[in-house]
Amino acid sequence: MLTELHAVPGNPGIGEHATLHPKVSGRDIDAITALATKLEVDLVVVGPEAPLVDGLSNRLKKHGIACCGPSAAGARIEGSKVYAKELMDRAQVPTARWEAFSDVQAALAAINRWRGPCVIKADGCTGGRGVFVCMTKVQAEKALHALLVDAQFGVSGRRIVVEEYLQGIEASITVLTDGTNVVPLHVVRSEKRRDLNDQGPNTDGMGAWLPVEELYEQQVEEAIEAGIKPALADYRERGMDYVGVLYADVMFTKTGPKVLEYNCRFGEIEVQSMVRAMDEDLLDLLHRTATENLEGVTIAEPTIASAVVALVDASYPKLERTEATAAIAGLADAAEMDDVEVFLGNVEATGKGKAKGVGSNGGRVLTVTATGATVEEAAALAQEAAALITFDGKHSRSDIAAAAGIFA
C-alpha cells in the first residue's frame, strides 16, 4: 500500500502526486542512495536505464533499501549492444545477424558485403535514439558518419552494431523477474519511426497499443521460451541472478521470433499502454519482484483496450532540447476527458499563481493514453484528446494503431 511518494528529479507532471527533489540529478547514485537512506523508503523504482547501468541498484541494496531494477552487471544487457549481442550468441536466442565495428571503413565493407538494408546500432545508450534504420548505402553512410566521426552519441557510438534489417510483425515483450521467476505482463506493439507511414528518423516511440491481436498466443510464448528466458539463465549460469524488468523488442519473422535488443527497464510508452489496462497492482508487482516473492503470480489478460499517442518536439529524436521554454495549452482539457489520462515527459513548471503553467522542454514532450473497448476506438480517443493539446513545435502520428488487426 502506497503511503508516500518521492520521485528524483520528478516534473510537474508526478508533481500532481509525489514530493519533488529536483536538486537530486538522475544520475547522481550517491545522492540518491543519501535520499532514500535518510527517507526510509521501502522500494527504489529506477526508470531510466543509465542510473542501473551506473550501478544504483547495487549501492541501494548494500544499504538494505529494495530495489526493482538490476544490478550493473544485468543492466549491461542494455548498456552495450555488443554485449546484448554476444550474449544472444552464447545463449542461442535468435536473433539477426550482426557485426561489431569501431572503424567507418570496416563497417563499409561489412555492409557492401551483405548488401540490402541494415540497422546501424550505437553500442552504448542513448536514450533509445541511436538506431538507425538503413534502407540504401548511402543512409548507412550518414548513420556510420554521425556515429563515428560526428560523435553524435558521444562515448556510447564509438563502437557500433551493424545488423540484417528484418521483416515481420516488431512487438514488445516485457517480464518481471526476482530471479527465479519469470512474470509476463501484457504484449504490446509501438511505432518507433516519427512520421506518418513509418517513415523518417528511428525514435524511442511515438505510440503503442495493446492488446496485440496480431499475434497468437503460441508465437509469444515461444518469444519467451526463445528470446528471454534463455537470457536470464545465462545470468544465472555466471552467478548473476538478474532481478528487475527485462524488455525485448522481438520482431516475428515468417522463421520465427527474433530478438533485436533487451532493455532493462519499462518502455516508457509501453508501460503506460499496459498501466491503463491492468487489473493488477504494479506496485505490488514491483516490490515482490524486488523482494523476490513473484512465485506464483501471474497477469490476467487485458479484458479492454489501450493506446498511446506521443507529442513530440519538432526536432525529435535529435538531442538538442530547445533554448525557450514552449507554453503547453489544453492539458486541462484532454485530461478531463473520460477514459484519457495524460502523462508528462520533457516540461517544466512555468509561471506562478494565476499565470501557473507548463511548458514543453523538446524532445518527447507528453504522451496522450486512453482507453476502450477495442484498439480502434482507444486509438481514435487518444487522437482526439491529443488534438486538444497545443505548442509550438508539437508533432505527433495520426495513424499510430493502424496496423492493428494485420496478422502475420
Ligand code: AMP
Second form
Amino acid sequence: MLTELHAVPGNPGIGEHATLHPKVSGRDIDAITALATKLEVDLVVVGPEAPLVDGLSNRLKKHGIACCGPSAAGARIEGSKVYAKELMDRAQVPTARWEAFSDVQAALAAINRWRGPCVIKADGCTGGRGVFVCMTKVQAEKALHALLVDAQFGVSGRRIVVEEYLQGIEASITVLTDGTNVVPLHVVRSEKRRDLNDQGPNTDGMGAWLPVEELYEQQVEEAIEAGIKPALADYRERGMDYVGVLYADVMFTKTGPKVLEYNCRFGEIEVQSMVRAMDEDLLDLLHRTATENLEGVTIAEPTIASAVVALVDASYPKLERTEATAAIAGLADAAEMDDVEVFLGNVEATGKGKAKGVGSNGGRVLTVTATGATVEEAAALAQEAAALITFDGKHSRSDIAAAAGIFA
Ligand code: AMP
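Now that you have shown the form predicted on its own, what about the form predicted in complex with adenosine monophosphate (AMP)?
Below is the whole assembly, all chains and molecules, this chain first.
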C-alpha cells in the first residue's frame, strides 16, 4: 500500500501526488541513492533508461534498497542497439537482418548492395529519436550524414545499425520479470510517426491504444516465447539477473513476429494506455518484481479500451528546444471530463498564487488518455479532451488508432 510518494526531479503533474525533489537530477545516481537512503524508501521505480544504463539499480541494491529496473548490464539491451542485435543473434530471437557501421562509405555500400528500403539506427540512447526509416536512397544518405557526419546524436550515433525494413503489424509487448518469473502485461499499439497518415519523422510516440484486436492471442504468445523469454534466458545463462520491465517493439510479419528493439523500462504512452485499462495494483506489481515475488501473478485481460493522444510542440521530435515556455490553457476542462485523464510530460510550473499555471517546455508536452467500451470510443473521447487544451505550437495527430481500422 502506498503511504508516501517522492519524485526526482518530478513535475507539476506528479507533484499533485508526490513530494518533489526538483534539485536532484534524474541522472545523478549518487544523489538519488543518498535521497532514497535518507527517506528509507521501500521501493525505487526508475522511469527513464539513462540512469539504469548508468547503474542506478546496481547502486541502490548495494545500499539494500529494492529497485524495479535492471542493472547496468541488463539496461545495455536498450543502451546499445548493437548489443541488443548481438544478443538477439546469440539467443536466436527473430529480428531484421542487420549490420553495424561507423563509416559512411561502408554503410552506403551496404545499402546499395541490399537494395530496397532500410532502417538506420543510432547505436546509443537517443530517446527514441535516432531511428530513420528510409524508403529511398536519398533518405538513407541523409540519415547517414545526420548520424555519422553531423553527429546529431553525439557519441550515441557514432556507431549505427543498418537493418532490413520490415512490414506488418507493430505492437509493444511488455513484461515484468523478477529474474525467474515472467508476467506479460497488456499488449499496446502506438503511432510512431509525427504526422497524419504515418508521415513525418519517427518519434517516441504520438498516440497509443489497446486492446489490440488485430492480433490473435497465439501470435502474442509466440512473440513472448520467441522474442522475450530467450533474451531473458541469455542474461541468466551469462550469470546476470534481469529484474524489472522488459518491453519489446515487435513487428508481426507474414513470416512471424520479429523484434525491432528492446527497452529496459516502460514506454511512456504505452504504460499510460495500460494503466487506464488495468484492474491490478501497479505498485504491488512493481514491488513484487523488485523483491522477486512474481510467482503465480497473472494480469486479467482488459475489459475496457483505452487510447492516448500526445500533444507535442512544433519542433518535436528535434532534441533542441526552440520555443520559450508557452502557457497551457484548458487543462482543468479536459481533466474534468468523465473517463479522461491527462498526464503532464515536459512542462514546468509557471506563475504564483492566482496566476499559477503550467507551461510547455517543448518536446512531448503532455498526453491525454481516455477509456471507452471500444478503441474507437476511447480514441474519440481522447481527441475531444485534447481539443480543449491549447498552447503555442501545439501539434497532435487526429488519426490515433487509425491502424486499428477505426476510421475504415
Ligand atoms: P526502434 O526504436 O528500433 O523500435 O524504432 C523506432 C520505430 O521505427 C519502430 O517503432 C518502428 O515503427 C520503426 N522501425 C524500426 N525498425 C524497423 C524495421 N526494421 N522495419 C520497419 N520499421 C522499423
